[in-house]
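Quick heads-up: it's one chain on its own, the form predicted on its own, in structure tokens.
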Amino acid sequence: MNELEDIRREIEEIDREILALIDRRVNMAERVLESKRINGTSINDQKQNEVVINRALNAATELNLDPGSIKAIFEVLIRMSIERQNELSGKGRLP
């Protein structure tokens, strides 16, 4: 086995960890939705979306990661959460 194969296996392991964290984040949607119902907050809470994006951008800067890419990633994560909350509330997209 060569060094490149070892590195690729390590990257694959990291990718699996990232996917597990995304799954965990999306699955938080049920708890988030219930809390939003109790508080009377809409599913797409633009103010909170901005807080999440800004928090990610600050962390990206600290880690010397490209802010534009990190913003795009977190916009997708937020959209996935909103879509899941809509599905759970019965407002999901119909095929």
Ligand SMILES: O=C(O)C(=O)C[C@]1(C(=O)O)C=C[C@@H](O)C=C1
Second form
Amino acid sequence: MNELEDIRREIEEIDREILALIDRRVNMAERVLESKRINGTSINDQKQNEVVINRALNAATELNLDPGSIKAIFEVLIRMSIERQNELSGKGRLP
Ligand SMILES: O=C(O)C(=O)C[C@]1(C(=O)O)C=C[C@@H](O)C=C1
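Form predicted on its own done, so how does the form predicted together with the ligand look?
The complete assembly is shown below, putting the previous chain first.
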């Protein structure tokens, strides 16, 4: 096997790990929603969105990763969580 194939196999493994973590993160929606029902907190919590984004941006700076790209990725992750919570609460995908 040549080196490029080896590298691509490793990238594929990393991609699988990323997908498993995204799946795990999205699946937290059920627990977080239940907890919000008890607390009466809204699904989209702007303050917490900022906490999550700022935490990711700080980590990005330490890791020397492009902050704009990391911000975009975390905005998508938050949106996926909100969509799943909306689906679970029966609201579905609102425009
Ligand atoms: O922490 C929460 O309240 C969540 O629902 C999780 C999460 C996230 O994806 O990090 C999603 C939606 C909220 O607006 C804030 C944060």
